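Only one chain is shown below, in structure tokens, and it's the form predicted on its own.
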Amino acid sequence: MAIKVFGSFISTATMRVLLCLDEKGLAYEFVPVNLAASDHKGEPFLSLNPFGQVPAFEDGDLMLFESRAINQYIAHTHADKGTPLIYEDPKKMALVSVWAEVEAQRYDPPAAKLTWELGIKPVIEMAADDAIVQEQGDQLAKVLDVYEARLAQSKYLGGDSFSLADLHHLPTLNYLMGTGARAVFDSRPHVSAWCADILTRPAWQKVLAMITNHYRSVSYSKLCYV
């Protein structure tokens, strides 16, 4: 049975899961999920996931939610196809699920509140909260200077190659490189430099064309809802 997302385009955590498909050369069917018509928030989707988030994942009989948890699945099951996300070696390994909770526990929350005051309120006519974006914006300042010092020893922040540690963090960072915060990683020549490497991964590139395709007929203004 095919592997089929149901989601979101406008969800960070959504593009994350279609990202490692992608990055993998896997094929999928994509869901959309109404986030305006509430369809997250009731059946069929709360059996899918019962916390009402997307995105929700199908794999034959297995259902899975949350997205990192999703993409480990995806790149330990498909390890031996397309890019490989993980290392067998468990030292390297143990490298990679240090800086994938790093990602998870100290980049995302105050990238993610950078994301909704300054790349979706806009799209939906409502104003950033400038307290919340400076004090956020302090945050992800201090996150950053740890990834510096780490991406000055080492290319990627698991290691020598791209990983799920770095591809995680793509979706905020594409929303925010087109707002004012993108100046807090310009700032940092190997946070720069790494910034510019993985945003023009193929398979990034593949998921932005699929949403540009998706909403080509959709106004600017609804890009959120679906």
Second form
Protein chains: 2
Amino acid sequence: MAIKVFGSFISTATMRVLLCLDEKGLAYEFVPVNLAASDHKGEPFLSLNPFGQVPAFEDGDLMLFESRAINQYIAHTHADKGTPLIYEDPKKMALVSVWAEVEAQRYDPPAAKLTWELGIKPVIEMAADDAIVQEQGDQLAKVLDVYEARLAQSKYLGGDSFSLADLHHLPTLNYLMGTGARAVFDSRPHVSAWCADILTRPAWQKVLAMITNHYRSVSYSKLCYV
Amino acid sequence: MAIKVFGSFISTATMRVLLCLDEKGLAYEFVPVNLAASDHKGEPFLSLNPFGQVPAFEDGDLMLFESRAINQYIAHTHADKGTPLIYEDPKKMALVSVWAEVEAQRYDPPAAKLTWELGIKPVIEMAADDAIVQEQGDQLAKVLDVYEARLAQSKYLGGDSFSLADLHHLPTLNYLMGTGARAVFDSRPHVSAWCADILTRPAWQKVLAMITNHYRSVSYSKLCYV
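Having seen the form predicted on its own, could you give me the form predicted together with a further copy of the same chain?
What follows is the entire complex, opening with the chain shown before.
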């Protein structure tokens, strides 16, 4: 049975899963969830994810939620297809796990708040909160200082090759590169080179093209987030 | 070479790793880090964890940080010892990953803030912030509503047996059961039964005994957190 992803093209967590499927070269069906109509806060969506957030994921009789857990499943189940994303060697894999945790626990909190303030609010004609932008920008800068040191020693965060640890950054990274927060990445040479590398990956370009085509094909409304 | 854990007995993240090692029946050396002296914010600790937080972990030439990543490494590398904690079956393992993500992303943020306000501040004679306690308590209650539904259908969060998804809750859970936040667990029958089950696990009792013996054996100071 086909893989299905229930989500929204505006959602970074949804993009994270689509990107993983494209890195693996897997076919899937995208099922849009209308966030503006709060479809994610009622049935039938709550049966897919009781926390009421996109995405949800279906693979035959298996139902999953939480984008990073979905991607772990995809990477382990289809280890032999497309980009490896994980390592068989347990010590190499442990470093992927460490930096995947760093993304989730340290990078994503400020990056997600900045994405909302600088990447999404302008689209829906809301004003950014300057105090939050300053505070979260400072927080992100401290995280990227550690990344700069890591990437001076290792081409990718998890090791010598692109892995889940890098992949999970791309949706917020892409949003932020189109905002004033870009400077915090560009001012760190190894971070900047890493961004340029991963943002041009064919699988990510494919996800972006799908999103662009979607917005061209629908009667676009600022309130229609799907 | 022996496994070493660099940490503090007051740190829930440190306890999480010690518990995993005890569930696996592995020998290890505990190396205390003096948080009151800010030893975690300078060298040599920053070479172990550039984010300056306990714990750090050493297994021969492998150095790791981030407690949940350390535990994944331990569980996968020593899959045949002690409590399994993970599944070989990829679909079963995917559900452990989902609920481990739920712990990290949804349970831990309010649980950690409540642990600080209600579990740690009183010990160091600071007053809890009632507004934070109310807000985070409400947030935790919503998360536990989802847990109650899950645990009505599954003995443990990740499946039929105790796994990393359950294990990661124990340190904050243990703190909170000694505070006013206990009511939010006790008022949900399946959550309450799950708490009673996992809190009495021999490995957790062993960790608690080690911490108790440590505080008995040192000249206790409110500012000496190790």
